[in-house]
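Let's start with one chain on its own, the form predicted alone, as C-alpha cells.
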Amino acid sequence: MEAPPVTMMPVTGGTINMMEYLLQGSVLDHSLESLIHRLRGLCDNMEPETFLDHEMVFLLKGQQASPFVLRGRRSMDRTGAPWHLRYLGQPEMGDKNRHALVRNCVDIATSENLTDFLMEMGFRMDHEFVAKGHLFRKGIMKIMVYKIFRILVPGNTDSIEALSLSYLVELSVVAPAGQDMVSDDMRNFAEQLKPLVHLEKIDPKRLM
C-alpha cells in the first residue's frame, strides 16, 4: 500500500513535524457492502483501491519503561513495491476541542532488507498480521476499511485466519503539526457515515 499523501510545504530548516489525525470504528461483516456503497457516494474515488499488506511490529527494549516500537509493512499484491517503516508516537488525548486522536507520525519507504536491518539494530519482532481491505480518499482524508488476519504459522502469510467477524474502519489525515482544523472536517465526514459506523477518538491505552 502506498504511503499516505503528505501536504507539500517548503522546508526552511530541519524536517517537518508530521502528525496523524485519526478516528476509528468497526462494522460487522454483513454491513460491509452498505458502508462501501455510502463511501462510493461520498469520496473522490468511486471505486476504492484494494490492498493486501503484511505488517510486522518490532520492539526495542531499553532503560525506559515502555519499549520503542517500529512497524514494517509490505504489500503482498504489488510486486516491487517498497517496504514501509512507520513510527507512531504517543497519542495526544487531552484537548477536548480536538475531535480526533493526534500522534506524531513518521512513514518512510525502505529497501526489502528492512527486517534484517531492524534485527541487527537489536529489535525483536513482537507480532505480525495481514490486513486486507479497501482504501478511499476524500481530499487529504484517507478512509481505510479492512479486516485483520492472524498468521497461524510465523512468517507464513499463506496460513491465516480472520481475527474477528468485523472490519476496522479508520479515517485519517497526515498533516504538519498545528493544523488541528482538519479534525473538524474529519468529524463532519464521520457524521455522514452514521448510523452505518460510528467513528470515534479512541485512546489505545484503554484497549490494553
Second form
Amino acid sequence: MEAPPVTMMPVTGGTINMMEYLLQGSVLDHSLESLIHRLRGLCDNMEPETFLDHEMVFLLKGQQASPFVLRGRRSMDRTGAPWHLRYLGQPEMGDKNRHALVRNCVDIATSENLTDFLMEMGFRMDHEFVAKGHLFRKGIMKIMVYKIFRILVPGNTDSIEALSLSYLVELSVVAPAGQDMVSDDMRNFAEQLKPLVHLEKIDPKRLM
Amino acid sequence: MGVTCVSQMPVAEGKSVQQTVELLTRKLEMLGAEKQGTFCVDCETYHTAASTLGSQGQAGKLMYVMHNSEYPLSCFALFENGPCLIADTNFDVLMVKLKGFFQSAKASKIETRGTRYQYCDFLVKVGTVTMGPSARGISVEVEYGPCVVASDCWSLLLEFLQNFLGSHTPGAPTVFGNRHDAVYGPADTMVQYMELFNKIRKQQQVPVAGIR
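Starting from the form predicted alone, produce the coordinates for the form predicted in complex with the partner chain.
Time for the whole complex; same chain goes first.
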C-alpha cells in the first residue's frame, strides 16, 4: 500500500513535512542595479544583506537507480555560523495550475565537521560552487539574487571564476505541506518584478 | 558544558538495579545535593544497508544517533572512532528519508533515564540504563561546570567521584586522551555515553530477580 504523496500529509510520524516553493529567473550583469533597487522598494525594510557561501553537493550511491543527494552549505563571510545541510526531494508533479515548483525539503543546521561526517557515512562530493549575492525578504518569501562561481582548484575557494555574465534570481518559500495558496502569493510578487526579471517555474528534469 | 565523566556503577551485591540507584541518590541527598528535574540520554543504532555496501567495498559501519535532554534541540550522530556531528532535531527527519541506505536496528535502542542533582559546581546524573523493557545497568554522569579543560580539573573530579562512588570510581575517560589541553564539549560526553551503552549491551543481562 503506497503512502499518500508528501504534499498532502502535513504531519508524518510526529514531524511536519516542509515544502520548498520555488520560482527562478535571471538577469544580465548590467541589469543588476535596477533589480536591486526595485527589490529594496518592494521588500521588507532592512539593512541590505549580502552573502558569500560555499556549497558542496554530495551523492550516496546505492542499489537504487538514483543516488541520494545532500547539499552542504557554509558561510564564508560570517564566522561562527552553523553549516547548513539540505535535502530536497523530487518536484511534486500534479496541478498544472500550481504556479511554483514544489518539493519536499529538510533543513538541518550542523557543526563544522559536516564534510568529514558525510564522507564517513559513504557520501562522495559530486561538485561544489561559490554563491555570492544579495538577500531580501518579504514576509515568509525569500528573494536571492546571486552569481555562481566555479571553483578552479577543488577545495580552494580563493581561486574562483564566474560561471556566466548573469545573476540567478530565486524566489522561495519554505512552508508546511498542503499550503498551496503560498504559490499564489509568490506569483503576485513575481508579477511586480516584471519586466526586469521573469520568474518562472523551471523543472530541473527538463534541463538535463 | 564543563568537563564531564560518564561511568557505570555496578549493581550492588544482592540488590536490584532500582535499589542500587536509590542507594546512590540517598548518598547524594545526604551530601546536600539538590534535586533538579530529570534527564534522558538515548541512542539508536543504524547500519549501512547491504545495497550500499557492494559499491563501496567496505565493511558496514555502525552509526549512532543520540539525544541528550540537556540539549533538547540537538541531535548527535557519531561513528565509533570517527567524527561526531552535532545537528538540530531535523536530523531525525533526514534519517527517515535515508531509510533505504541506513537501516535502524530497532531492537538496539538503548536509553538512560534518571534524576539530576546539583551539588555546588557539580551536576550529577544517576540513571537506569534500559533496553526495551529491561533494566540493564546504571549510568553515573558527573559534570564540573566551571572548567572546560580536562587536564585542569581531572584530579578534582576524581576526588569527588571517590567520595561518592568509593571503590567503583572509574579511571580517566578515553575521550580526554592525548588532547589534555583541548576544550571539552558536549560531543565528548556523547562519545562517553556511546562507549558506556556498547559496554552494557555486551554485558550479561542482569538476572531476572534483580530487575524487579
